[in-house]
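Given next, in structure tokens, is a single chain: the form predicted on its own.
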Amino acid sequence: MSQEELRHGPGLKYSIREGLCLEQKPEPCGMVIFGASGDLAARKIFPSLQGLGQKGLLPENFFVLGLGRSPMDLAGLKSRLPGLPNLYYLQGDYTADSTYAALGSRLKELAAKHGTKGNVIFYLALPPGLFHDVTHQMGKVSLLDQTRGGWSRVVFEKPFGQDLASALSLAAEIRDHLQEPQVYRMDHYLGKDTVQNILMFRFANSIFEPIWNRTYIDHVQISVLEAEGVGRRAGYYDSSGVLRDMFQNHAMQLLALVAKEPPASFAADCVRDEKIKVFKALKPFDERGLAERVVLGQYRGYRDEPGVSAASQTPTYAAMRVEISNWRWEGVPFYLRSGKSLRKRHAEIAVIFKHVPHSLFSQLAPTHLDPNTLVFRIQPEEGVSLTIEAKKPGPKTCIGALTMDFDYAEAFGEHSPDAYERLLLDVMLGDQTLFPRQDALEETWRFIEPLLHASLPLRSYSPGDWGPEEADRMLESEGRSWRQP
């Protein structure tokens, strides 16, 4: 019998129904992290192992073996790790053979100690161009075997690329030594929990599916806002910018998360299978209509950033118009944006739907009506809300906006925990549901690609503004207008 929890909120309350947990423990396995002694491995992979500890899921028999070029003793490492049992450290420069061979020789070592049966995970926190040298190295020493006993996995963090042509290249070159159900490419949107509950929340349910499509939704929008600049990562960030560093990735990704066909399963092949379908079916940019589609900006005061170049054309931010060419989004429009420097730090997915198609109400018009709007926030503050047309108190016939709104942490009674745990138990667990496909990449970049080289204006906007008034334009051309946070 399951329980049931009530909850009070500010104006409202809810029941929490204790549910179905799916999780399972991971088999033992042990963690190699290269670049442990670098910036990612601090501020992301030791803390969120260290939460998986704490939740009772990292395997029975595991170890952490940190391999970095810098000298670091094992106190160091432990001081990263507090509480984590069996934590090793080896030093080497990543492209000779004798740090290959060390760590082959010590691999086999831990294994043996601590009963892991030759599973690893191999985590390359590193720059894109060592990618090649160390997958290289480990397949000269066997390290990707999988014929050898175990299991060997490797995790990638992006940019996956510049372009289609170096996407295939780094694709090609990781094939030479892996094979794809060996590859989790890193995209940490995707392990938030409310980019997971969208899954949840459309095939879980049976209320909204049945409306989930071209009849009942007018637009949809997709908002990844960011409040600082480009800080620390201006030398990396001007030779990206906003198209590659969030469009090709992130925000393609949540796209496919609201349009993509309900799954057969949610086997990992059968989920990614759907966006596929979605990134074949996005309608191709259009030179000749492109500046009505794209908006292209710079913050003011970005080419005084150090690193940046004082003629830099790198766009800081985009807003664009996406279009799906199939049964159930022909004619929605999927508008996006996202940039540095904006008024607020914000992400969430905005589903906003028709307005009624007659008013029964005297004096107003079906548009004096505000559509009914669901929204997921993704950040800071994760939760659903869904905004209806009720009647207010009263004798009096007043009709207005009423949102239900739910909040993760005020729900749960806990935060939502970094997005790295969720992605990092998958790893251990094989699941690459919520891991980008080689194909996926490649469909996204042909679709981004001819934006990098098209001949747009750059237009300029102030830190701390919504970003250029071009972008409010292009909606309000078509009788409608971004969210503001």
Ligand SMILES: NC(=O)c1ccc[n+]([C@@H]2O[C@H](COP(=O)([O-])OP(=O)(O)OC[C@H]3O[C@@H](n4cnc5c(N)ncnc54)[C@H](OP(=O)(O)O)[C@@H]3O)[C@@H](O)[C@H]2O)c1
Given for the second form:
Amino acid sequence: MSQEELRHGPGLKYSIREGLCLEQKPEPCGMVIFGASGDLAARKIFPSLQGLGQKGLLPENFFVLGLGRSPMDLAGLKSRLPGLPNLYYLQGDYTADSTYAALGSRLKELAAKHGTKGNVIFYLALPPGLFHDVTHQMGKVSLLDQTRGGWSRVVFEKPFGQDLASALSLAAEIRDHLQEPQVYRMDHYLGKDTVQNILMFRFANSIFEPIWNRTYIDHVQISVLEAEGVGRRAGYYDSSGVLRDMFQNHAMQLLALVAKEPPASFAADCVRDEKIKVFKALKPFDERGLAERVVLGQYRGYRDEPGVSAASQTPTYAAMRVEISNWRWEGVPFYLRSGKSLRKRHAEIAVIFKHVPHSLFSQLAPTHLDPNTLVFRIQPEEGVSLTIEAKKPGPKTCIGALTMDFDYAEAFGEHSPDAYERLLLDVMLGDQTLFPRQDALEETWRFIEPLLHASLPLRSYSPGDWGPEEADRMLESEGRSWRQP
Ligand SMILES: NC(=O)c1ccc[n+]([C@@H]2O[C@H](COP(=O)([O-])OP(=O)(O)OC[C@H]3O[C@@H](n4cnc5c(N)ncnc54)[C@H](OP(=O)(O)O)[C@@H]3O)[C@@H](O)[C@H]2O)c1
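Here we have the form predicted on its own; I need the corresponding form predicted in complex with the ligand.
Shown next: the complete complex, the earlier chain at its head.
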């Protein structure tokens, strides 16, 4: 791209000055992928490794060792990772001591062969029920011990527990064998460009922060809407539901990015410390009046999905009104909603500003004017839009809402890479900024867990709809409405 480029969108021109990039090359390392025959490996991990390889971002000295129970031969692994050199496969039972003994000697041999200095990433792309055992087994044979020469890091996939007690029990096992700087908990929403852009937007510009508070912001809406039903992951989903699958992790992380105070620096712990302060300021759910703050739903036909119990009470939709009790946000509702089998796949954070205090335009009350709205679109197309009121052309005084829209793909001429690419690179670089820390997990479980046990009615909604109508009423009762993307 030239130093400065002028691009044209429909009714829009914008220039992009070539920015500053932090150029970092990962140190030599190997990557062990537990569950290399699985769905996540095929859909996310392998394509992301290939993407990094094509961009020249993998370390020069690098190897991948797939591990699994399945008798997959090397050719099988190579067909899943075409173009990537230095691939190996090891077959073994995750609970057998012999697997870890074999893994240890294989790693020594590969480290010497590829000059990876003993640095190794263990990616647990396994059902979460195996996290305990695998961590324990690796710890037992000192695979996680950093004093043996070289670093070791472990990537855990969500879910990080089923509730606070199980999250604490997993944490205790992890702590026995790993230091927190070795632990990378994947929340792939944090790897998305727009999500990271929230921090740039808020803290690399001086015009937004002065209005980023209860004086100017009316409310915030965070929506993670999925068009698909539970599909192949019905078994997992039926024991989790939307509160565990979306709210305890992704939705809470998004909320923290919008609501947190400016960190003193971009260092991982500075950024993560500020999130904790937001989680600690969340107003707990109270049994009294809970039905006015939370709506749970299940789509019609969910109980007929293969793998779902016929009497399932698992919510596939939730909407909630969240409050943050601190100086910046007192009185500003954060409305969160997420669900499956909805009309559209769409995720966004919308910041809705207050109405003007007084309208100058005859016959127009302030509430006739659309409030300014700033939207961070997370998927499917990543971008940012700002809606302002503007005069329509012509001799009469006509006002209308004008939306200025910035689309990542259009502006930069390329689609954002998959979030896993960014996050895998960060693991190699040892940068934990975008990975939730244990204390964040505990605070978010503390906040969400009461909803798992609350006696709330389960509303039904039709597939392809926007969710239960009670969720609409929740906002209408406060004079607001959900945005319809
Ligand atoms: N798939 C996704 O879209 C997705 C999204 C977000 C998070 N995750 C998380 O990522 C992790 C992996 O997900 P996945 O969808 O890839 O899982 P998966 O396909 O069900 O399982 C991954 C691999 O684990 C091994 N495995 C499965 N069940 C096992 C069992 N009962 N005992 C021992 N080994 C077993 C299998 O490999 P071998 O038979 O070769 O050992 C399998 O190929 C999970 O923690 C999941 O929650 C997945």
